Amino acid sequence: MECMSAIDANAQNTQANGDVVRTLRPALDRVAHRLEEHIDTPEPAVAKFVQHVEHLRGKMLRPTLAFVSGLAVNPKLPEDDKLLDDVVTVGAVIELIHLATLVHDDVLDESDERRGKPSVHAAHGQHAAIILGDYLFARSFHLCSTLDTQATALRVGEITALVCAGEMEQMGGRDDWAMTKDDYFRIIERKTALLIGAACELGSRHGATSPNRAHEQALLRYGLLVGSAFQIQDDLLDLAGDPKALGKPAGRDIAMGKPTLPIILHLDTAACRTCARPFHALLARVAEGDEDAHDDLIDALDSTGSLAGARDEAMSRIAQAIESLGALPETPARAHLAALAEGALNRQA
């Protein structure tokens, strides 16, 4: 089946982008096929819990990170079959991971669909939804190691434990409507940025003909900074977004008792100082599903500019990531990673 994914569409503005569109297209198709097969498992049992991973993948800009940021540091990657074999193992290893913390998120979430469809959870359990988001790290992790190098293994490891410690740290910070920016950050840098980071590092690393840590690093401080505004959007999203667009009821954060950012931006205002105790009373009414409640607080938070303030800083990280990029050779990769940052911002869903 072929994939691509759904915001690259936004990087085709100009012949070059085209070009990196046209490779970039077989790429994601093996690493679909390499997803598939490395899931696939012949026992009935297993194979039926298996089978809503498919429902799972959606746009998938991780390993369209992988291979693009490869092709920013070597523009021959598409003619080096070994070399593209092994950013194709590191996209569908982040892929992987993704996906079995979608599994466990649902679960953390109690979200019963992902995407328009039932989540594995609603459909199968949670215990079913536990143990699959088990499989799928196991499988990553063993995909993993069939590269050559044991360093990948090393820093995947590391960065899936940075995303359970993150994902602690949020439900430990549930209903914490004092929330500090420095610790909202720091959750979703761990949570959700730091994948997209090492997507962009190692598909680089592997992409390379040579190694290049400045070239590494320089594309891990893009992935983290379009991965943090991908976030922020998504709590725009959450707060005013299309429900169906989004394939979840708006609010769902605010009911699970996450602060997000422009929750804690108009919280940090002189005008809600005065005014918190009615602000918390009207979040609960929100978390309760009262649709006037909901219209209230976007009414509250423009009225302290915290929507726009909070899509400000989405933007300024968005110019941050591009501006990192001037550290790599100039090409049409290159110019595709900066229209794929400005598109996470553009994105409805």
Given for the second form:
There are 2 protein chains.
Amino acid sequence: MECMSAIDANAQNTQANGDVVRTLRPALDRVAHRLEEHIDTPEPAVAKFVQHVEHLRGKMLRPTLAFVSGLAVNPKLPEDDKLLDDVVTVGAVIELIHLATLVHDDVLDESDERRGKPSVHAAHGQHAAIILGDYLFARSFHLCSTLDTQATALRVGEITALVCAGEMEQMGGRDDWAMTKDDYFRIIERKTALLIGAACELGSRHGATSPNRAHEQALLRYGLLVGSAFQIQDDLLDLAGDPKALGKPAGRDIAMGKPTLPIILHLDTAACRTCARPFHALLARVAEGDEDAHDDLIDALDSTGSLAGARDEAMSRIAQAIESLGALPETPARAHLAALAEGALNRQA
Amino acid sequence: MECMSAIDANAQNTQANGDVVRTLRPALDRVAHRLEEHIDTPEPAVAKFVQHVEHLRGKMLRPTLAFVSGLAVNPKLPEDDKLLDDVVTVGAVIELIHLATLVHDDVLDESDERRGKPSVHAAHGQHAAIILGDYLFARSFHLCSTLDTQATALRVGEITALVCAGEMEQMGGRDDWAMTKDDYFRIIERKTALLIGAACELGSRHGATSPNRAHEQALLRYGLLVGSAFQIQDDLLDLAGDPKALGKPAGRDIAMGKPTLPIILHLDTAACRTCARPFHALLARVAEGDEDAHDDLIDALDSTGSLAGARDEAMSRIAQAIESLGALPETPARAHLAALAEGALNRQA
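Just the form predicted alone so far, so send over the form predicted together with another copy of the chain.
Time for the whole complex; same chain goes first.
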């Protein structure tokens, strides 16, 4: 989830985006510092596990979105240290919750690697991973309670519970290859998109000189759409991406019994209703790591246009996300958010 | 941890304590209702797991202590609905965090039973247990943020992080039979006593008509001492208790490589310094479930007075806890807190 960043957005760099990036970098450095000073501890027994968070940190997509969203509603944000400090805190809070969910996800997914490095549970065992995740949740809620208003802590608590609800629903849907598109979209909106949407919503709330519900709602919608598109792209890469670039084996979702959009679209096609049983047998062989079966699966998904169909769903969400930015004044930050959205699908890992 | 309750305190009932219990029962009903309405959900995929929390609930020690602590600083608490409502919220918040840690502890300890019922991870797998625990943490912090003041959310976040730090330290100390008494006491204070102390501290903070730091500190100290004594008693029961009454096999701590006070005291004795190696061999046989070895272990611990020594440590903490109540006005609630402390060690499960 970390590959979309200010740097990707810079791919289609403009002078304006360059200015945004110049103010973004020091803001992200402040987020990193806020985050580290808040979880650091002199106790070796605790530091041994906490130091792992350093390896986990990606390109800080959520803090990036929180800051650029704040900038989109208040171009003078970098000069207002109080507002900037609150946006930095919001970015650190949401990144901490994201890191906690990554640590627990690695236990759930039994992944031994995270960004090419050993996952916490691979390095220290799953007990350590469970407790480190709990510790990060606790530090995040603590940091959130340092903000002047409780409204943000309420929102963060509500959203975190919904992320867990999405995880529970996905768990309940394991091996349910008859999952509907609607179920799939609701699950990814909760487990992936909500925290991204919250970064945009709360970044704009704390960055604004005066509250503007319409701006917060437009940015929440933008984040939800970009986050959903990003998860669809993740699912496509898991099926058809390059394992080397991904740093993890292909087809893990199928091995874990997770229905993803291309599979759901394929089983929805008239052509496939007659062939569900052999297709399930094919999935079982893919789950066992049979590479020929994996090639056959890609061919089958192509034959019904299900890979292209999933890509179209992601692209239409990116288009809607950019459209939602229309509610904001035209600024370099808004252009940067549009570039971030476009960059979301141009990645191989 | 749930066996100390208003009901046990009633063992040594007095008219005064009877009055406390009469106001306690409706308060605990309100806590149970606040807790349930806050975690309930109409979504079957989520409700399937959340319903387990119902089985997990014990006698609500922490909400009991929050309410009685509030009553000890404000005898009119039951008539002040705003203050009472905040104390009910504090009780529900701390009980939710306790339940979240129980759900994750069962994964850490690989326990299949909790109070004679299947644990969440035994019933639904450890993935469900990890996510349900995360969900309960999130709902707890959300509920905490509904209070007027952020100070309590800050304190709860700080304490929850320290509880996790205690768990990490205990994990780091697995199979370290050379652990010192000081290390052991610091670990149990964090992983068990802090949340109990916080219930007393925050119950009195929200129950008081005007803030009184001295009362909060005295009740925090009371809770820390009672909580530590309670954990020592737990450790004694795990070694020498009746498995039927406990609803779990004896000697689990040794099987999990957890040094507990009687073992530490035994290895501290001059008599044992010469016999550490054979004693470690004995512990290894106990860990394998050898019942003769377990009897030999009890004899060895008795021979150095280590079981009695651990019991004395627990009793002296109870005495200090009751002494700490001297900072509070003499009320039926204060007498009830003293009775709760005395009841803490009179249990077989």
